[in-house]
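To begin, one chain is listed below as structure tokens, in the form predicted on its own.
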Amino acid sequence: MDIDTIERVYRRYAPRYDFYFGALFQPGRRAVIQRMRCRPGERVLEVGVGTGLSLPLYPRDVQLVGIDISQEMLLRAHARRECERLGHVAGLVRSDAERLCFSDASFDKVVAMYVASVVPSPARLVEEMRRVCRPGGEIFIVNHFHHANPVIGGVERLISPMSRLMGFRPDVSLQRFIEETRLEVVERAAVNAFGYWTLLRAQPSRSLAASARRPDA
């Protein structure tokens, strides 16, 4: 997977996204900002908001900013955000999750629902996420990681060959994703259909926050 192929793979995904990917992942964004609990004033960090199905669910009195790499999916959470009044939804940016256009500690959540199998790197994702968090934040990242049953695994790493085709990978380790990225999970849950899918509760490391590397200017 490399930016390229995300935002062609993304560009063909546009226009039927949400009835795709709509009604199958709502729960679990209904489940992650439910945990989130975010309170009056907070800013919040959405890392690939998509077409923005997740924006009105966020309660009216967070400050919500949602990044995306695929312009054609942004110019859809552009229109959602006017045609429902979502005066919540302070910006949509087009960035690279991995390399995030905003200053240290500038969120007091962040949140990355369904990326980290996008992503080039998932580690380069958790280290921005967690350098833009402030001191005593949070992180959520909901995700589908790679299945246990032997069965359900098996396929999964008979059809990784073809995530370039389909914009992700199915066979991502939770073990590996979460020794690689250091994350200080504090809670996990099953999420959607048949629970297939992760909802993780992280907490940022402040000394691991200090070392993050800061984006170019």
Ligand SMILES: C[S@@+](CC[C@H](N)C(=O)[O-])C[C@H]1O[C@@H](n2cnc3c(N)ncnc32)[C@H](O)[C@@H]1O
Second form
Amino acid sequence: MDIDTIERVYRRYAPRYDFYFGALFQPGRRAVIQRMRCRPGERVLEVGVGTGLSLPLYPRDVQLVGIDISQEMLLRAHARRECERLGHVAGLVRSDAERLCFSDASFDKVVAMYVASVVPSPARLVEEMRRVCRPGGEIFIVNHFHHANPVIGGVERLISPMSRLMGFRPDVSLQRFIEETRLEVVERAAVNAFGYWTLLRAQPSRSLAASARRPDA
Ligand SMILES: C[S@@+](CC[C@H](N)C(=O)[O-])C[C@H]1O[C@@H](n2cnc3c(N)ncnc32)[C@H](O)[C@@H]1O
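Condition change, the form predicted on its own to the form predicted in complex with the ligand:
Full complex below, order starting with the chain above.
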């Protein structure tokens, strides 16, 4: 999917996004924020923050920044921040996850919930998450990956040509994702209904980030 398609699809989703994907995905949002074990004053970046359904779940003593490519989704996140007086949300910024508008090592923790199978290039998404995460920080991803069950996996393959319509790819393989992104996964857990989604905790290996920035690497 290209950026124009993503923006178009999420412009369409925005008014009803919370109704369709609010409760369904909330256990995974809750689980990842618990695993993040945020400490007071930590700088946290949420990539693809959408309508901001996760914002009230963070501890109020972190400095949270959310980015998203969709203006319509972000508008709802802004409204949530105002309505619920979420003072820990330091910024909600329109930015491309594959070209983040932050300096290297700006955050202690970087998280992407249900975004890895939406962006055009998961490898660039992870590379950017790695770049803006400080050495010793942590990266978290929650996503659905292609199911090992042949029937469920078969259905996912069958509907994958409709990705541009649905706004996500249902058949992203976890093994390929880890290979392509060279993600150093240190913890993996099943989340949401039937454990159908996966939570990954990873380290931002600095050597990988540096080599990826070198044009000859
Ligand atoms: C399935 S929604 C998940 C939203 C939110 N994380 C949640 O938990 O509901 C995917 C989000 O990723 C955003 N997105 C997709 N591609 C992006 C990109 N390249 N840069 C920034 N945001 C992107 C979409 O606009 C959308 O808000």
